[in-house]
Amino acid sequence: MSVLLEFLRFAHRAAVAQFTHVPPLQQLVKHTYQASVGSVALLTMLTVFAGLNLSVQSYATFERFGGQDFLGMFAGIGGVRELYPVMAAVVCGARIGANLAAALANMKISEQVEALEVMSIDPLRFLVAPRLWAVSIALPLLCGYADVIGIGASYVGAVYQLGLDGGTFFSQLKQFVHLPDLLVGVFKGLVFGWIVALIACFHGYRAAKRDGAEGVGVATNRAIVHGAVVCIVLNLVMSWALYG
């Protein structure tokens, strides 16, 4: 309970630092680039296989009652609403969160944070706020990118592996998948990005000098695990709120 209260206090201070000051442009661009471009290769590879698997699994189910033509609808809605936002959050969030936690933990253990405080510089505004903004920008972009790659992979799997008609696939996609569905996925990416960055910064920021190098590993591990669990739970809550 004490850790939860500490996290809530940190979240409040970080939100105040983030939304009351404009982050330095150079820092914002640097962290956004690292979070977004640095995750593209990993996200592309995993999303391609996820899209192909979504086609194969849904085809096997729809084939039982002759509903193969609905594969485009299922692959589109299931992908853009649920699968690809969660995948971007968990996979890329784990990578991004690990980097954030490790960087801040190193700064805390090497007393760089204390040095900023001595110079009357707010560490949350200088170190945490730009990272929160950067990941909040990067993850929605990654979700949109994952939607395109995932749907393309599902199309390739459906048409070239399973022999479905490409026109029927896109017809189902156009009929059932609309802009609000895409915006839901992007909105989830925004929420997940902020939460992942906040959790990672919290664990990195609370590392103590006495923990040494082991403290960096502990902070990184906690950031990955807690970020993934919270994103999955939040996805369920948001899906209930939107579609329940």
The other form holds:
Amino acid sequence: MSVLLEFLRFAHRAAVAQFTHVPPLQQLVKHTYQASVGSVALLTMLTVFAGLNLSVQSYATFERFGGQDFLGMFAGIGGVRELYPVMAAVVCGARIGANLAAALANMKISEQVEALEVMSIDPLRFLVAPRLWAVSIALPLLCGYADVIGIGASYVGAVYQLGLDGGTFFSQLKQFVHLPDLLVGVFKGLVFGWIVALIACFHGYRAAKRDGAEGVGVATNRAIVHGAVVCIVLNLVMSWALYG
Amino acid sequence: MSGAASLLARVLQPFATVGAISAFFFDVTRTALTSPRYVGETLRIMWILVVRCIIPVGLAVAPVGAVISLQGLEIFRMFGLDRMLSSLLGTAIFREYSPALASVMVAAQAGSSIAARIGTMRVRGQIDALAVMSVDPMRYVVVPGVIACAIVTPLLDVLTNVLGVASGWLFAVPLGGVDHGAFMEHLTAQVTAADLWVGLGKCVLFGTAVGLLAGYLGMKVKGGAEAVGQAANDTVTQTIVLILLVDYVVSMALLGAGL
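Could you switch over to the form predicted together with its partner chain, since the one displayed so far is the form predicted on its own?
Full assembly next; the chain just shown is listed first.
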């Protein structure tokens, strides 16, 4: 419970630092590049298989009532509204979040953060704010990218493996997946990514010198696990609010 | 010339890794099938895994059932099929989401800590010390981890199946207005024992992969604390990719076999 309070306090300070302070362009570009381009390969692999699987799975389900032509709708709605944003965020947690937590914990353990404080530089502004901005920029982009790759993979799966008609797939997609769905998905990605980055920074920041190298491992692990769980729970809350 | 050589090395690198992991896999299998076995150590790791994973795994899978109900209900309503929702929910949870997500969370929580532990032992020279005492490190450190993961993941999957369907029920029946009788009828009629076994079988496969990759990356650690962290991190990302890949292959195979 006290950890939760500590987190909320940290979140407040970090958000204030983020929104009152626009980081130098050079830092912003560096962190955004690391967060986005560094995750593209992993995210591509994951969404390709997730998209293919979504096709196979909905085919297996809808075939029972002879509704396999609705696969385009199912793959589109399920993917764009739910699966790809969560996936982009969980990947972000496993890669970007882990890197953030490890980097900050390392600085904390080697007392570099205290050194900044001594020089009267606010570490939250200097270290955390640029990273939060970077993730806020990178995640919507990654999420949109995941939508495109995932739907492409679903199409390939539906047409070339399951032998469905490509035109039907696209007309289903156009009829049932609208711009608001895409925007909501990308917005979800933004929110999840921001929260994941915040959790990662929090766990990295909590590491103390006495924890030693093991503290870095603990911070990284917690960043990944807590980030993933929070994303999935938050996804339910947002879907419930938006579609329920 | 050296440019071409390094390009070739980069292209061939994944194949070398796959080969090394396969060799590692055969090594683990051979060691696991011969005595002596460290049953106590395996049980100890299993217990740690259950205690550490049960909450994150439960929290990760339960909302998924609710989301499937939420979105599925909207789609099924268009065709007036909302009574059929539970057959989609049941098969999706039992066959796909519960095994995949439970395994991903086991990889994130347990796999990374197994890799970190083995890596730390490696860095501190404890692995070599074991070998000096003529205790096979493979047998004492790696194999119990792999077996524990392979057994604990399906156990957790049973729990998450229940949680996923329960949360799906919550969002379909009291909140979504589906009739309870129709929900239960389609659940029991459409979800067969085969769905359950497919899910559990996947979990054994994924759990083994988690333990194997954690052991492999942990044993490969060279250098200091940073390499340990890297191994723990790589375990998570690489197992997630592997799980999705295997999941897709298995789904295709099952569809082909008509299961």
